[in-house]
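Just one chain follows, in the form predicted on its own, and it is written as structure tokens.
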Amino acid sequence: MNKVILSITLISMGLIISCGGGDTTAPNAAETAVTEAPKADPKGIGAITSVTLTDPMEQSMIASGKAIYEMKCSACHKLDGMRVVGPGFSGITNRRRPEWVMNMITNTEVMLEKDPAAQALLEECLMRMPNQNLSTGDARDVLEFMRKNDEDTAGKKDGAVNS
């Protein structure tokens, strides 16, 4: 009878333990702790902080813009809202703060790899968008023509400066 008991209670123990109901220690806050996924920042990665926009826009940093986009963007970003290789430019402006705008630009690896908006667009497209090594002024120049192929194309431009 001693043996059966003895038996039983080894069975038991077993399974209590392999059942995890033998540790009764509460787990430690570094695994119980949700890792949130760092928040986006509207105005992307890089240097860019703050941009002045003009009001009428600044016709030839449009003109310089336009030059920029036909010899190094067009082939991979249409004006309009057509994705072809990139996404089409139309209502860039009202989507992106300035900011943002020339950080990708202008910081295109590390937007790609932390940014969540880029990395977005990364998934969307699959194609990473290669450094265009435009000067800071030259991000300028093409966002004034964004802003006024938004005028023409969406009816609206600066949409996105206060988000």
The other form holds:
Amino acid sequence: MNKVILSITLISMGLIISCGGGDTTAPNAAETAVTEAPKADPKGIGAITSVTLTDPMEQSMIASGKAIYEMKCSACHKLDGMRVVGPGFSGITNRRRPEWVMNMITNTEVMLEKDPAAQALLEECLMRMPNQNLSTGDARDVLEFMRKNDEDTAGKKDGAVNS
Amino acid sequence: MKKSSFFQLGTAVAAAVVIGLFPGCKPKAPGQVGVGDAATKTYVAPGQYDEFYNIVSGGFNGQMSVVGLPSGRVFRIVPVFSVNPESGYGYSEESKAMLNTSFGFVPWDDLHHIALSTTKGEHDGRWAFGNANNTPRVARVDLTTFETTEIIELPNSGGNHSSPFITENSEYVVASSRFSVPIGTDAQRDVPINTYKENFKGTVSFISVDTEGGMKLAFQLVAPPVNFDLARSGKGKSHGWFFFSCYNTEAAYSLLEVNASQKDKDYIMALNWKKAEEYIKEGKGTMTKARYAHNKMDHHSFTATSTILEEVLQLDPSVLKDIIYFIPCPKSPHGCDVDPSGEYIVGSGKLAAQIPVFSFTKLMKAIEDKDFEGDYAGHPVVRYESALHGIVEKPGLGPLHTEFDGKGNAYTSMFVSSEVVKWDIATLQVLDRIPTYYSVGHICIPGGPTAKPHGKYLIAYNKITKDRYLPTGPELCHAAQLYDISGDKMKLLLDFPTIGEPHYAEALPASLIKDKQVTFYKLEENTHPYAAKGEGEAKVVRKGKEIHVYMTSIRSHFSPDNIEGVKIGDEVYFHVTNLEQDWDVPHGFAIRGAKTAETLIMPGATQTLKWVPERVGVVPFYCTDFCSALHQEMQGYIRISPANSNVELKYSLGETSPQ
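Alt. form predicted in complex with the partner chain, vs. the form predicted on its own above:
All chains and molecules follow, beginning with the one already shown.
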């Protein structure tokens, strides 16, 4: 962890040094990165801009989401809060908006490049989340399964829906 | 410094002049460098794609290589007839059956020629076929996966050189025998070698190809005991016919170097395969006992099956008339190439100093008029002059192979005089010549054998490199040379080394296949009986002495990664399923002491490595294909106990508490 902090510090120093360069006309990469640093969108980045959640939850979607989870996600994400390769799923709908979750699943590469929350997770886990090529429908089913999992393991779901 | 470059330039100019004056002489010096803007013409900038895929035979390595043009960069080696420890092809439990034959498991062969599938005579980018010269087989490589998906063995063939050649719409892949042998029952085959003329036979096999690529040995013609060398299908107006170069019409069976070079002329055999089909419809074929393997890879179970087939439908053209005709062709013809229109058939007598070009129209007329000059083994021999369009005079020495650019020009490789000669098909005039370094064999123009050549480049595959590259001991690299043929004059652009010994190659525009690539296999469609589709299905099961490990891999761990309770005397099958669902994320699996190879598992696939532990202890296994920042952590342990131990079978992932 110390190493991570150290490298972040070094990177920040690098940015400051580059920015201090002054009178160059062409903007260099670091400046571009700084000026264009996106504001964190709680919905993340991708095609999913709004998700309609139903209550009670859709049982068939939960079942489908569970099957997809077991095949393609369970190797890295556990259902409790423990991080193994990636973060544990428990409480995810209380931490992230549903759009963010679905964008992370379906637009993985871009999220890891540009979304500050996804980048922070990458720095923590040091493993780029693989794109498991889930369709939007698959991702929605997985989300429904996550909601059910939150209800079962965290006692509460959809806590971040309006964050 | 300046002096030395002057000197080099001088040498190059001198060499060019000498070559120009004496086209028959083999160049003695390293020769000219590429001219002018050659570097920019072959430079493919970082991140840019090549314009053409070049599918190149590997000769004695039994593989195909996939090369980009114009850069000459090698992308991939596709194992076809040879085991490949890099991927586990031929070693994994699933792929072993691909190399099964009627002789058993044959893990090597000599792959000489490539035939790309065509529709209406044009490249369609579906499959690449290749031949096994030694233990006769034809393979099909799927160009969406670049994997060998099917291999069919050819019975009654002594050696499969004249193969594979494809008809206009990929109706058939045709393979004929280089070595004639006695065929039939054991008694018919156990004959003195000096009864060659009476007892030996050549065969021409027609393998039908269905819309999915599936191959079937449709029928086989029993031919006189010539050596079939190369062939081409007719196209356009000559669709329905096939043309084969034949040598050793002397029927020699010893010291062929001398004894098969006696006659002034051998033959091109013209075969009317539509007529052969008619005879088959009329029930005139004979189902004959044979024994050959047919192997197919299933891309859902990732498992090959091998079926031994027991009979083949044979046609005897000595009884069934009007199927084959012979055309005299000088001096042991090697290449037999048909121009894009299908009208002209170029026979390249490898010991000749001229190139005869036959006309399909004239051939048909000669056959119709029964304008024959005799017979060969009971088959009509068409009068040479009657079928001849004309002769390319003094093209060079030792013509071998001819390709076409679609602009009315033919290009012929000259082995003995080490050059490529460009000539006009209609006028037969030599237009240009350029040296090769050295001893060129096959040549390739993108689309060169098709009805619609793509032109632009010509690649020469040379047999000798001598002084062209940094030496590497007694064995030097084989190599290719790339020429620009877009202008009136051919220009040498690039030398590049090749994999194995390239014989024939084909090239096609990248746009035909680039966007059709399979990027990963869907886990949902994986039907492998030992697949673990999700970590929840990972387990270890004992079946008597067999231990089946249903293992998963994903960046960057195996599950399970701790296994105990395996004993000496057990056979362990690691069935590894790659759970990744993204492009370019294979995982590897290797374990200490495995006497086979590693196995490489594509995303969504399952592959099995069998391992028989022989020593007690704890043995590590690991991922061999760098997969992530934590690749070096992707490992596990299996504990091997003595045969009589009572250690309970168990497996786990992520358990850290002491026992």
